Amino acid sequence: MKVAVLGYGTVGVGVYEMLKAAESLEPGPVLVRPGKVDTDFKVSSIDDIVGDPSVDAVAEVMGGVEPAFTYAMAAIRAGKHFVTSNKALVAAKGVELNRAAREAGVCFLFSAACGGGVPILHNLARAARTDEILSVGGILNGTTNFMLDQMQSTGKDYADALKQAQELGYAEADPTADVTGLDALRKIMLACAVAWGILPQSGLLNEGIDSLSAEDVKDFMERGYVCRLVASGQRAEDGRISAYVEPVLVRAGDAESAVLKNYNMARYEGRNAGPIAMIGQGAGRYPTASAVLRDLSGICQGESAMFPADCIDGAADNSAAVHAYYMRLPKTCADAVPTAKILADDGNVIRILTKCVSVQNMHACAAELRKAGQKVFFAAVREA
């Protein structure tokens, strides 16, 4: 199968290199920006790919919704299988791409868009056909896991940890999506759609690690906690889906605390299978490229789709999920939160443990405080 590659950045180079060595696959033309065509395998017009009858499949690793979506639709309509690592694209346009690919009779796979090298969607899609999936989630962003690990194990500050994650090729071109939890949110959106056929587009909540300070790290580590950025998706008995991302304080010794560097720990729970967790590199050139190649090889073996045929866009509802939270906030704002216990008070800033509050109320409360110019950090506490 001849595979054209859209994009020649961190992941694109990895995909191209792996294609050269892969059984049953061969590299086709690579789409790059005009002015970047410096060798004969590179082209700068999508027409040179969709109009090339020798190309069987297109692997898109450019990132962003446009022009990736336009190129994807052109490839699918031209009868090419479509594989992507682009979570922004699939989170925004996955339902449309799924429909178009099925109509055109081509395959649409996106294992690399969630979990990097970890085959979570691949396995979840199979499990969802025969088991009832109760929940999905885990540590789904390699950049923030790397940063948290660095800050917690070496005392590195936030800016240095981010810079290093960028240098290692883990972060997005604009790392805002990583550090605000948006990247992990997009991944949990995909997992929800694979598990339940609903791609939530509204009602979603994401809190990242961009408010985390070295003082916060010192304080909660002294209390025996480790912070991880965790994505959660759950379907209630009545069919409502919750989907959110937030920092979580786990006990040193819990499974997540052992997930270090750029690793992810993706999990799902099936009614019959019980809980399943997979750990592996969640970001970086070759881990992500390996997932793209796994999808391409899967096409050769008859795999065609990850979303169910009737997958629709829908809404998340996070009103029923509740946690206790660790929170750092100005002392003058103490009344804004239902406090169970004051953990520390330096006269200006307090650190509290909240009562059990809904995820929705906690995120709304932090948003209100920030709107009023106040600085806060919060993280759910696993076992308060």
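Other form of same protein, the form predicted on its own, not the form predicted in complex with L-homoserine:
If you are looking for partners or other molecules, they are not here, because only the chain is given.
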């Protein structure tokens, strides 16, 4: 199967190199920006790919929604199988791409869009065909996990941890999507769609680590906690799904506490299979490229789709997800949340453990406080 590649950046180079050595696969043309064609395998127009009858499949590793979506639809309509690592594209346009691919009789796979080299979506799609999936989630962003690990293991402050992540290539020059939780949120959107056939487009909530301080880390570590940024999705008995991202404080015995550096830990729970967890590199040239090749190989073996045929855009409802929170906020705002216990009081700032509140209400409360100019940090508390 000849594979064209859209994009020749970090991941694109890895995909092209791996295609040259892959069984049953061979590299085709590579789409680059105009003016960047410097070898005979590169082209600058999508027409050179969709109009090439020797190309069987297209692997998109450009990123962003446009022009990736336009190129994806052109490839699918031309009868090419389509594989992508682009989480933003699938989160925004996945239902439309799924429908178009099925109508065209081609394959649409995207396991590299969540977890990098960790095969969470690949295995989740298979499990969902024979088991009832109860929940999905985990540590799905390697950048923030690296930063949290550095802040907690070496005492670095937020700025220094971010700088180191950028120097090592774990964080982009603009790290907003990572540190705000948006990147992880897009991944949990895909997991929900694979598990339950609903790609949530509204009602989603994400809290990142950009409000975390070294003082916060020192305090909760003294209390025996480790912080991880965790994505969560769950389906209720009435069919509603929750989907959100937030910092979570766990004890040393919890599995997430052992996930260090830039690793991911993706998980799902089946009613019959029970909890399943996978740990591995969540990003980078070769982990992500290996997932793209895994999907391409899967097409050769008869795999065609990850979303169910009837997958739809829908909404998340986080009102039923309830737990206690650790919170740091100005003392003057203490009445904003129901307090179970005051953990520390320095006169201006207090640290509290809240009573059990819904994820929806906690995120709304923090948003209101920040809108009023107040500085807060919160994290869900999970006991081992």
